[in-house]
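Just the one chain here, laid out as structure tokens, in the form predicted on its own.
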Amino acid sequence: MSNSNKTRRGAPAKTRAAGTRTGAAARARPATSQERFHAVAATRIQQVQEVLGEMLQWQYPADAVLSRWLRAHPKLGARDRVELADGVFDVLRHLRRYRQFAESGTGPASRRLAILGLSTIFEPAKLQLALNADEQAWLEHVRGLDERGLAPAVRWSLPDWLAERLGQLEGSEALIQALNQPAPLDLRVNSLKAERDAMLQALAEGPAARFAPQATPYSPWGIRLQGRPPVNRWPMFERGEIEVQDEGSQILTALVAPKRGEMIIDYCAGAGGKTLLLGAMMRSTGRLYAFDVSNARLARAKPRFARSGLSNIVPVVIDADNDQRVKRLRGKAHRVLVDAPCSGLGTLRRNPDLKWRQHPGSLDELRALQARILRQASECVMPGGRLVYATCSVLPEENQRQVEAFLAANPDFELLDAGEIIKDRCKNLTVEGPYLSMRPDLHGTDGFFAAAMQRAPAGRGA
């Protein structure tokens, strides 16, 4: 074979190799910032749309659906998870208004909902990279709408029945607007293991500083953080020095005002947040019963009890009616806390799906359940002892009216002044009237209600 043939036959091979290297180099070219933003925004729209598809079936609580979806996608980074959660929950907060806006435009309405949710998170220029021309025009049109022309229930994104109930409350519009805002994260310092000032300093000087930690204005144990910090991975959380608990929840627990050595019952302990504070206030003395009808809820509370260092907590799963262990404690408890099952409408900042999951029929069922539990729990209060009824609702029918009905049927109990009880611990909090009523628009907490009642001492008639 001649050298010329070798050259001619070898040339294409070199050319192919060079072409391969050129193609590889092109594929290895770093993506531009615009390409990265497009990929992120497009992916996030798809993810929010997918999660909403499951949530809006209303079979399970929104946080449970999101947690399950995230567990199925473990490769998502922390920022991805935050953006996804923020986008989804923004849609849930403004669902009725967004659905009205989504009636226009083209393509799947669920995609338009996702775009609206993410439009509050992404800069407009970044989000538009993932939108086609029609979607960009539609979003620009929506942004230019005057929401003041919408019906109040649509503007507030509430079902009609709830808009009517909340609209009857004093300062209703400010309350509704506050309930439609994301909530900060409140921590409670475990006074058995740490002091708030020292914990604040540690947080401010460490990686948590970017979450702007500051003391809560009313609770002496609280620290407020902004954003979505991974608290459950922090060493002080693992050591039981801090717990997640809204400031309003801390204050209503203070209304119980337990003393060392007493017998206390947390009648609806749930995940145990209030139980933990009660135990710390008792300095781990006496006996603190954590009752709940759900074995699963108490099981989730047990790791928290273990971290806390408390030794006086007795978790007990009780029957909903005629529980023998409850009967054995009749008239023996110094103080009983009833954090009753309720609509949860005071927690809409954290659980916006509740306004779509609740309805007047479910509210009637809850009111009957609250009255029954309050009656049962009251039987455990000793003469001269204290009964505290609480909810995380802002509706009078779950709150003041329940207390009024109970007092009318149980003349051996009298209403105490909540402000007088908590004024020493919560020095900056002024409470008007006998009830403790916390609101996000007034106090920066979730919506909470509590009333303290005292049973007549032995030997004194009602």
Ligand SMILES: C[S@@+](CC[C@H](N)C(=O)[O-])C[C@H]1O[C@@H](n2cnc3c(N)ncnc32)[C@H](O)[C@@H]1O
Second form
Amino acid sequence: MSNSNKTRRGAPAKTRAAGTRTGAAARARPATSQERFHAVAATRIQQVQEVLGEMLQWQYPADAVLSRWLRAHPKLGARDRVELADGVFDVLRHLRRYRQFAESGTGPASRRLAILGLSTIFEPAKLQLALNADEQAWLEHVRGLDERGLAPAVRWSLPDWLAERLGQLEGSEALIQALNQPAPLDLRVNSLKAERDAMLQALAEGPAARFAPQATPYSPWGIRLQGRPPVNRWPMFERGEIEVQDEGSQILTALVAPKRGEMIIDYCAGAGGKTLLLGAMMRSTGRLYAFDVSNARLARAKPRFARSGLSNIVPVVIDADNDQRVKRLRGKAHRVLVDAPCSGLGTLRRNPDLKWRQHPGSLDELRALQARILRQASECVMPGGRLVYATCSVLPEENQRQVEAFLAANPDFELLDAGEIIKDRCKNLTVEGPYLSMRPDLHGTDGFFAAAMQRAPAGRGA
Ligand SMILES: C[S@@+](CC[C@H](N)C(=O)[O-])C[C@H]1O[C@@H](n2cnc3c(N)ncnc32)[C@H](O)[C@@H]1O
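Complement to the form predicted on its own: the form predicted in complex with the ligand:
What follows is the whole complex; the chain from before opens it.
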């Protein structure tokens, strides 16, 4: 139940009056907990319905819609925000299935979607207080349905094209189920400023203890938290000692394995998540170029760079084609990371809207862009240097197929064994085959792919 009086005060009059007492009687004695919960649940249903109304237009990413909505409602308490976010994201995760369930019943289907989303958060008896008799009967009916009778794409809540592609992957059922779960939050300890064990202890002994901090199983820098901790308000975050980064992302960055004093290019640096780890692995020595075509994304990276204490990062906004600074670095970089723009389907736990916002056409465009960026970035790698291609997708056409096509067209590059490169750093991780492939069902991380390639040393070009 919400603990925000402000929200309750802000609840629509209809909601407040829907309890058992009104007017002078209500002022005479404090509301019972039942009445309070009724008001909170009724308000929350309306809020989820309202936010979904914007999200389901698919014009903007769901997290952007939610942030904007929350900024416009500054009086909501922390717990209200969490309930609202959990409710709308649950609907996005299970949208196709919920839409099928919402076909029955009376009144607006969007209200029934909101009820289904919140039914995973509120206790049934409490949620029921805010439902009319028809809705109660409908929810009871839905709860009794045998989901095994649903078509796989409906049961998995995926669009047909994606159900077909994911369904072809090994262990697809487990993968899809894992992608449909909410994710924990992974932190990376900035080894330039702190040590993981000490940070774990500090978290476990402070207010963060309620988020059950644990060391991540594979990454030596990772800490996993449960729930939705407000990490960006914590002092250790403000001091640059921790950053938010999924363990899978940490591990793929480790594949670059930069050394002190080298010249490294993070070719698609975006908001700098991987740049920060690369810089820390270089102990702030050498030169680390953070390239991106998006000024806005690099601008978001800059405060993170400042907090981190790294002094070796050079952020550069590049042109998508024929960039002069890129040309000047041809054949000069020891290592280049291409964290390519991708469908993001490996991050469905956090971004469930992506399965509804992507489509086969957008995937074709992304594949062409990935191939182009990989070719351009590869030109910066020095003879004997390393190129790492990575995505947060689980689809082979964005991953293995891209690498195979690149290697076929560029015989001066050869594939390295990812497992060999990271076995010392990620001791518990077994990587089978030359590629790194992280999955939520197998590793508890988001879905990531990475391939490490080496350019032939000088004089041995193909
Ligand atoms: C997957 S995101 C990068 C995420 C980032 N590496 C991180 O860890 O936070 C891909 C990035 O590629 C950038 N991008 C798109 N086209 C590009 C191009 N032609 N050259 C370089 N970067 C590009 C996008 O702006 C986006 O920031």
